[in-house]
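As C-alpha cells, one chain now follows by itself in the form predicted on its own.
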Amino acid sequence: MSFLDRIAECNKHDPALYRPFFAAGRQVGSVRHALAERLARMPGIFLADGKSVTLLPEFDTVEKRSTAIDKAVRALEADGIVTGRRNENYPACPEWGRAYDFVIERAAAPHFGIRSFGVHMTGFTRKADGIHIWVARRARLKPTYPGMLDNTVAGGQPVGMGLIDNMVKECGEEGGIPPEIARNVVSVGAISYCMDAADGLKPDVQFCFDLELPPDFTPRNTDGEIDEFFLWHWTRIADTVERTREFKFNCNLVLIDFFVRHGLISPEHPDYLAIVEGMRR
C-alpha cells in the first residue's frame, strides 16, 4: 500500500453508472440510472430520459427549485432510498463562489451527485522530537463512517454560513477549541477528489485548515460525534495512513497534504509529483 493507494481510493469513478442531473439551465450533478427511473415517476417534477434528468424549468427560483428538490428527497426517503436524514442545507452549486441554484438535504446529496464542500482542520503541536498531531475517532454510533480516525475537526459547508465561521463552530462542538485559540486556524487550500460511494456519487471539495495548538491543550468533544482523541507523531501518522485504511477515506488526503505542505513528503519522495497531483481531481 501507499499514499497513492489512499488518492486513487478516493477517485474510482465510472462515469458509464450515470445520467447527467441538469437545473436552472446547467449540469448541477449525476444520479445513477436506477434513481433515475425513479424519479422519472415523480409526476411533475423532472423530465427524465434515457440520456439525462432535468428538474422541470417551471421551478425558477432558488425557494421553487429547492421546494421541488425537497419534495422528491422526502419521497426517496419514503422508500428507503436515502437515509439518515442530517437536517442540513447543503447548496446545489457546481463552482464555489457562484450562485447556488437550489438547497438540498445533505444525505440526499450524494443521491444526486451534488458537489458537497466541507472544512478539514488539522490540530498539531510541535514538541522536541517534531510535529504531533492530534487524531480523532469518530463515534462508534455515528451512522457514516463509525468508529473510523478522522482528521482533528472535521465538518459540512451548510448553506448561509462562512467558511471560516464554520471551522470555529466545528472547532468549539468537535474538539472544545474555544473561539479565541480556533480564529487562530490557517487557511492553506483544498483538496477535491471525485469518488463513487454506496449513495451516489462524491465529485467533493474539503477546504483545509491548519492549527497549530498550546502544548498543554488536550481536544474535547462537545457534540458526540467523537469518541476520543490521540496525540501521535507525525510518523505513526503517515505509516497508519500508508499502510492502513482506518481513517476515513478523504482524511487521508487531508493528512497526506499536510504531510506535503510540511515537508514531511519531501521533493525526494519517489512519488512526490503523482502525489501533489492527485490532491486535486
Second form
There are 2 protein chains.
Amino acid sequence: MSFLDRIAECNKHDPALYRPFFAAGRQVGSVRHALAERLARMPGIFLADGKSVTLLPEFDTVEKRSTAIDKAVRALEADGIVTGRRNENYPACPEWGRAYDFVIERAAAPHFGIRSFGVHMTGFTRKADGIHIWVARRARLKPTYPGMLDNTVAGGQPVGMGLIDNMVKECGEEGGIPPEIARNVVSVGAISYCMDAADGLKPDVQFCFDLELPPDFTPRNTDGEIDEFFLWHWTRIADTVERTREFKFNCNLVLIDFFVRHGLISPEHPDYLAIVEGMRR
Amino acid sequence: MSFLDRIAECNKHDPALYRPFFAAGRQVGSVRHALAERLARMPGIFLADGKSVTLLPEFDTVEKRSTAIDKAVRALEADGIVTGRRNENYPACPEWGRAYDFVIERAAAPHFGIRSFGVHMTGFTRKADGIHIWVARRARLKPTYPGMLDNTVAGGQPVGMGLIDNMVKECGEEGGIPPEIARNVVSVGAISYCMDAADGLKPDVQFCFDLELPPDFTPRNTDGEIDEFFLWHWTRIADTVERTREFKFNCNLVLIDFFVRHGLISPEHPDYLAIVEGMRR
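Switch from the form predicted on its own to the form predicted in complex with a further copy of the same chain and print that structure.
The complete assembly is shown below, putting the previous chain first.
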C-alpha cells in the first residue's frame, strides 16, 4: 500500500465502458452503454447511433440545452437511474474558464461523464511537533461516501459562483469557520483524475486551498454533512492515506499534494516524481 | 504573451529530429540524426542501424558503460561537438529514485538526450505589501544563458549527493546563504519539461524548494556564477515572466509554480488549469 496506490485508484477507468457524449458540437462527456441505450429511447432529445450520443443540435442555446438535459435527467430519475438529487446546477464545461454548454443537476453529472469541479480545503495548525491537520468524518447518513474521512472542508462548484466565494461559503456551512478567518484561504493549485464510479465517470477537477487556522480554533459543522472533526498530526494522516482507504478517494490526492507542497514527503522518496506527476491525470 | 507561452517554450520539441538511444536494455535518451551518424563511426562503442543508437551490450556494468560513454564524449569534445565541460557527472536515470545505467559528463547530457535533474530554490521575504522574491542575474561570462535572469539559487544534481544536501551546498556557493538558514528550505515539488536546445534535447526535471529569508538578509554570490541579485515584488516578477523571455527558460516554470502554490495566480484565471497542468509535461 502506498501513495501511488491511492493515485492509481483515482485514475482507474476503462474507456471500453463508455460512448462519447456530444453537445454544442463537441464532446462534453461519456455515457455507459446501457445508459446510451436508454437515451436512444428519448428521440426528441438525443440522437444515438450505437457509437455515440448527441444532444440534438436544434437545442442551440445554453438555455435550450439545459432545459432538454433537465427533461432527460427527470426521466432518468423517474426510472430510478439518477438518484440523490442535490438541486445544484453544475456547468458542462470541458475547459474551465471558458463558456459552458449547458447546466446539469449535480447528481446526474457522472451519469453523463460531465467533468465536475469542486473546492477542497486543508485546514491546519502549527504546533511545536509540526503540522496538525483537521480531518472531517462525513455524516453516516450522507448519500455519497457516508462515514468516510474527508478534507477539512470541501464542496462542489455550482454554476454562477466564484471559487473563493464558494470556498468561504463552504467553510461557514461545513466547518463553522467565520468569513474573517475563511478569507485567509490560500489557493494552492488543483488536482485532477478520471475514475469509474458506481454512477458513471468522474473526470473531475478539485481546486485546492490551504488555511492555517489559529491553534485555539475548532471547526464545528452546521449543515449536518459532517459528523465529527479530528485534529491529527500530519504523520497519522499520511499513514492513513498510505495504508488505508478510509479517506474518500479524491481527498487522498488533496492530502498528498499538501504533503508535497509542505515538504512532508521527501524529494528523496523513490516515488517522488511519480507522486508529483500523479496529482494531475 | 502569457504564462502559457513560457510553458509552451519549455515544451517545444520535434521528435522527428531524434533517434532513440538505448543502453542497458532500455531507452535512456535521444540523439539528433547528425550525432547518430557520428556515433555510428565509433563501432567499438555503439551499434547504430540508421534508426537508433545502442551502447554495445558488452558494457554490462555501470562502470564499463560509464567508461565507454566517457570515451565517446572525449571524442566528441575533440571534434568540437561537445563543449563547455563542467567536470560534473550526471546519472543516466530514466526513472528518478531507481538505479542509474551510467554516468555522463554534464555538458554532454543534452547531446544524448539524457534526462538531467537539478534543484531550484525561490528565496523570498514577506513585507507589508506582500511577497518579494530574490532574482539572480547569471554571470555575463557564464557559458550557458549568460546575463539571463535566474531563480535565487539553482544547480545541477550530480550523482552521489542528496538533493537537500546539494540544495544547501548551492545556497552557500551561489547565494552566500549560510547552512543554518539554508537548512530551512522546504521541498515543494518538481517541474518537468522537454525542450529542443542548441546542444540537444532537454527532457529534464527540476526539484523545487522555497526558502523564506529573513528581511535583512541579502544573497551574495561566492562562485562567480551570478553577477547580481535583485529583490523584486512578486508582481514585477510575474509581469517579467508573462511578458518577456528575460528569465532562463526553465526558471519561468519554477516561478509560475511558486505563484500557483502561494495563491498569487487566482484560480479564476481562465488559464489556471492549463497552467497547473503545464508544470509537468
